[in-house]
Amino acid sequence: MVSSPLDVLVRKLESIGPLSKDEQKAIYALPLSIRSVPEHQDVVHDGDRPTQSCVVLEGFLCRYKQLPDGTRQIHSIHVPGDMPDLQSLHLNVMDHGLATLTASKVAFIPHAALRKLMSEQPRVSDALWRDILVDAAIFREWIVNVGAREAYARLAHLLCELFLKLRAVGLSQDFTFQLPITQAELADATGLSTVHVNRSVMHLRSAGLITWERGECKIENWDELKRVAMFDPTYLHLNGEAKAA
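The form predicted on its own - chain by itself:
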């Protein structure tokens, strides 16, 4: 099959459930508008009324809420293959922002085309709804992460999650993956100060659990990182092959 920008979406959906060749072909036939977006730019604004949903093709995006005083809380971090605003198919108004953390490439798919695909391909519809439900499970885990884990474990847990999500779409190798995200952004995602994030990164390094240089993170001791993070990958609902590590 000819390579498609939506290969990464198919890999993501197949990491949580099987798709037939015909179902994959129907996904590849979706009309796309591809846009390169610089870092730290909104893809969708809080209050927008979208008529399309996006697929992350390259880079990292985040969902966030910002208070009037400028304080930002990141709700989730999205990697290639994710459709972070798929819920806008049924929620008319965006109640949060969606922004790039790094320079990214995003494909936009009209809602009308998604609805047609879902009506003609019930199993693809099931896969997309399953993806939304996995998002909800991730939100629940993030609440636990911010509310119940210590700083060191919060950061370790986030690294475990991002590693498995990237691994599921073929974007990590030998426990190494690209993570060009700033400590300030990690602070917004974990409810910590940048000082606490910096200390936690140094702690993880000194314990021999990770190396992290020039935007590349390598997990040196996966079992111990999972232990200190109290990480159980069940909430990601990956299939056996995708979650094996």
Contents of the next structure:
Number of protein chains: 2
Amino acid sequence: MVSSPLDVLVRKLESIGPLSKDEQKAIYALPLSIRSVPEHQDVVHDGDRPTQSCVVLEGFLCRYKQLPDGTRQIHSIHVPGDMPDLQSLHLNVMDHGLATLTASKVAFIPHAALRKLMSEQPRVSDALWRDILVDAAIFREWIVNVGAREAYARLAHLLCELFLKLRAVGLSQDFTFQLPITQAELADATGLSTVHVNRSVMHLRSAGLITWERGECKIENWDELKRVAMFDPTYLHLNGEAKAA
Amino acid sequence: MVSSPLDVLVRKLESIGPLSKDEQKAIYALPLSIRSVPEHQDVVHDGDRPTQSCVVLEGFLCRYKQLPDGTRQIHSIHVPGDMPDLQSLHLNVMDHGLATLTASKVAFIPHAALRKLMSEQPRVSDALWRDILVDAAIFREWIVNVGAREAYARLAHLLCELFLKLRAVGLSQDFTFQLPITQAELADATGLSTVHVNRSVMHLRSAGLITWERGECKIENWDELKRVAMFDPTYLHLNGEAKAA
DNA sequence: CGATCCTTTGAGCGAACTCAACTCGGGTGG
DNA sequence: CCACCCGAGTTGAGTTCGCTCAAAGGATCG
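Next block, the form predicted in complex with a further copy of the same chain, ref. the form predicted on its own:
The complete assembly is shown below, putting the previous chain first.
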């Protein structure tokens, strides 16, 4: 059993659909440049024209836009295994920023190597495309989240999603996962104020749905959390085994 | 000059990047089944497993989700030239519905024919992928819209986007375009109540930014509308000529 | 020429916001 | 080793944006 920095990427892709040993090997053979990035720092800037795409190896990243009036809206949170700027392969210019939420380790892969891989390994290509499409499905659900759910349910939904994403790559046991981000960042992700995020988190705690201390979050009542979140995991398009709760 | 029902699709794809005559011919050669759909009717249901994808030829469609509590959130509005369920090519199950907002004409293309086209015409394949990626970019902007903009700016932004999308396929002259949808539908798209949409629309009118009568909308002050909307068209990834305002 | 759907307006309410202060824990330097 | 400092979390009070409920005008169409 080989161990590669890209194991987590393979696990992620396999959470959507299986890959053969050969296909996995082709992924492991990708040329990488690995970089450690401190917290709260841009990995890719809005307006950049990247020539490589990145894979999250460790830590949490987010994609965001900053409006002229100063508000920042986070529109996705990325965990190990994600490729948050894969779209730069086809869209030349970044229409948003990509930043670390926590100190992270990120692998960069030149576009040329990715294109070569995708043309030589059509099933890997399919897997990457599916990944992008699931990403888009998550965006859709986030529109629903910020547009249609009240604060309490909105927070609950975000936690449901993060939990399943992390578990799919083996980063959660017993309904427990690392959540080393601030409430202000949750606020930017949910379109709420920090104060109101705090009140909603307190409410989730007092309702016995979660605990969250020192960056570790535990879901204490998964069924009830899903219910108040109106959470339907279909949009994550996880395969069977990953889906079973 | 041939005229094909898919002209509008070619125009749409060319608004993102050019296509050769051969590539256009390959698109025109796609097998179609064209269907007229009355207003307010599902074209594809949530949970479906489509074996074909569709192209909007005439009318307005939307993608939406319905929550258990009854609220409907629209997460995209589609105009002629759009392929609103292209993702079903790679994601088997629909995680949302696709419905007409107005009486529409829709062309269905079997997945098999699309796959064949995409394998034989790599540049058409690229164009379709770019289309999907622009779609995802629009989702991201909608997250920002419902999450970070106040009602007035939110409506303004939606109008800016619709205008540019319609103009890109030749469906707008002189800042005028058909907008035959109800305020209740705008409410579902913006995460606002109908009443508040109405007040915001009235405000846009009284500020001299738009007129909107009998399904026809005219932008009276494009610069100011863009400004109040905090509208930056980068995310639409339109090519140069289409971008020029 | 009702019937119906959409828009418009009024009034009161409530969820979420802002501003501000206080707490707590961890880090840092004197 | 302790004082302090800073960022994050927490809590209170007042405000506001957007919501609900309700009803009155248009438009459109059998």
